[in-house]
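Only one chain comes next, encoded as structure tokens, the form predicted alone.
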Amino acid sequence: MHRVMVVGAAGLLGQYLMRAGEGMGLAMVGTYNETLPGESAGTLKMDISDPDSVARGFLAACPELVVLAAALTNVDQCEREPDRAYSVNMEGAFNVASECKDAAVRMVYVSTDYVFNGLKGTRYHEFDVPDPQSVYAKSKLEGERVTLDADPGNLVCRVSVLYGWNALNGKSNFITWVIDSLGRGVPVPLYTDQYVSPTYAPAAARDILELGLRGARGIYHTSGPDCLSRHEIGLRVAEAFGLDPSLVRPVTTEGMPQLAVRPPRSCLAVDMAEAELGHPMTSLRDGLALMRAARP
């Protein structure tokens, strides 16, 4: 039986990595820093920005595979707090990768579509050259670099706009925020000029674990297969949940600027992951149907 440590088990992806691993018969150990991921059994408190804390966590867990899902993901917060962003997203990855190297353990690092500048005009493949435009994106790309520098056999999995029900701490994500806002009759301004590949967290968790267990190495895109504007996503959410689409209001980045630069089109090509896994990635339509069926 494989012993897998999920670093960041209280996050949206982390909690589904734990569930997916348990369903696959793996021995799962989850780490947390501030939010306890459900039951305390099988969990460890670990601060990835502290090398000593990481070393203690590895000593306690004795993992055979490590998935680093912990990150500072608030893009505008990273712009305001660059030191913290690099401490978590780059130095944290370095600390975990170093322990993995010393213990001869494979590592999976979860990264982001935002490592690209979004100006290509078509989907990005794994071989395309990154050009991050924000502190968040730059810190995540550095996390990729230290992961693969530590061991070329490690794996980087890029995702985009993770969504799904958050059963642990109620923290919203893009899709649940849209559902909640429309359900309360609140207009939702959504960008018509920011295109992404929305990623259903339970499906991504399964795919990432499978790739890790198969020994996949290098970089894989494990997002959803769609390329949709945030406005289009909002309309699909309204349709799937029987909500009022007239409340989904189109806006542009120029008309409603944000602190940190977002790529205009950071959609990911998932051909490589689909070929390796032998199945298509979960579309937004299917992900929303699964969410509606599992609505708490």
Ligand SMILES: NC(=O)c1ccc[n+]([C@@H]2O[C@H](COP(=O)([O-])OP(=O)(O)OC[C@H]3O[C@@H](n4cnc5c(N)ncnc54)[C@H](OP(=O)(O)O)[C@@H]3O)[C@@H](O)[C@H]2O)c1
Second form
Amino acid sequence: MHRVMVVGAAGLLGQYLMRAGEGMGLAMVGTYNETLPGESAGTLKMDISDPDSVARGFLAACPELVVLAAALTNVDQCEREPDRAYSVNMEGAFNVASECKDAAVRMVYVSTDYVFNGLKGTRYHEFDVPDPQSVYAKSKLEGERVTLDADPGNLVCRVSVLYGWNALNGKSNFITWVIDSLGRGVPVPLYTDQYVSPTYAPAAARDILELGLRGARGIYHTSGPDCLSRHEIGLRVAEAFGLDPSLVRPVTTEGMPQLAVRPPRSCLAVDMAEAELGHPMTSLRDGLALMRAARP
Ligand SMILES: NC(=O)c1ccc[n+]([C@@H]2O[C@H](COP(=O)([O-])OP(=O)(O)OC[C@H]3O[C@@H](n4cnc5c(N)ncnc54)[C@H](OP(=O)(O)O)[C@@H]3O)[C@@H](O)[C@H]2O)c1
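Switch from the form predicted alone, shown above, to the form predicted in complex with the ligand and output its structure.
First the chain shown before, then all remaining chains and molecules of the complex.
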């Protein structure tokens, strides 16, 4: 197994998948849509919602493993633009899965904790029944379905609230937004009633690639191991980066509604991935320490 194609190599996770693969000595080919991922590795332009574009990409790259990290990830934008959400997150996955099937190539689809309704009260396991509540979540669950329908040997890796430095473009993520706002003295309203499993993108990239290369099949939860409210995460970020915790302001979903419904507690159980990989998933404490050490 040498040639790995990362679809969506300019995204937050995609850029770390490229780096992780290069670090493992794999021949990495990255695809981009509009944002160029840089010149460090092979780059191909590919719009996953266009089957011809996907076919051309496969022809040029001849991959032996494909990791699909590209998606329309803005949850409220998906609610406003459902056609676009399904076209990228479901049809895009279908187009990639079909090419993989034709070429007898394994595929890894990156999915989300938001496939669950968040009402279970405890962590979700891979075998728990999804019940997506937003257009984003529904379109991602469809993406999972078409991936596993195309070949049950394919792999779905669910993550939750990805974070890390984005070296390729200025797009922020939840934690860089908190660091940036607190650093500028701007208060951040953070939900006390939305619990997630924050996922350090470089660690998830390594874990997802390892599972893909080992031939893991079906669904794995590859998030961080914690279950924290967004407000608790904000306080941890302030502590780790020496920022003013009084600027982390508690809000509730009822008091500050969002366009798309978010699950109240979509924390993921990661025992299966930990057992398969033979190491613990990266905690928020460790992820923040690694971020601090790698601060650009
Ligand atoms: N971010 C999170 O907190 C989070 C949480 C749970 C799950 N996930 C999942 O994790 C994966 C990676 O997320 P991320 O945050 O790293 O994503 P991201 O930074 O938002 O990047 C997504 C990438 O997808 C590309 N893309 C969008 N439409 C495309 C199309 N039609 N064809 C090809 N590429 C397209 C974008 O390229 P352009 O910008 O050039 O269009 C972008 O580079 C996604 O599958 C997401 O659903 C993310």
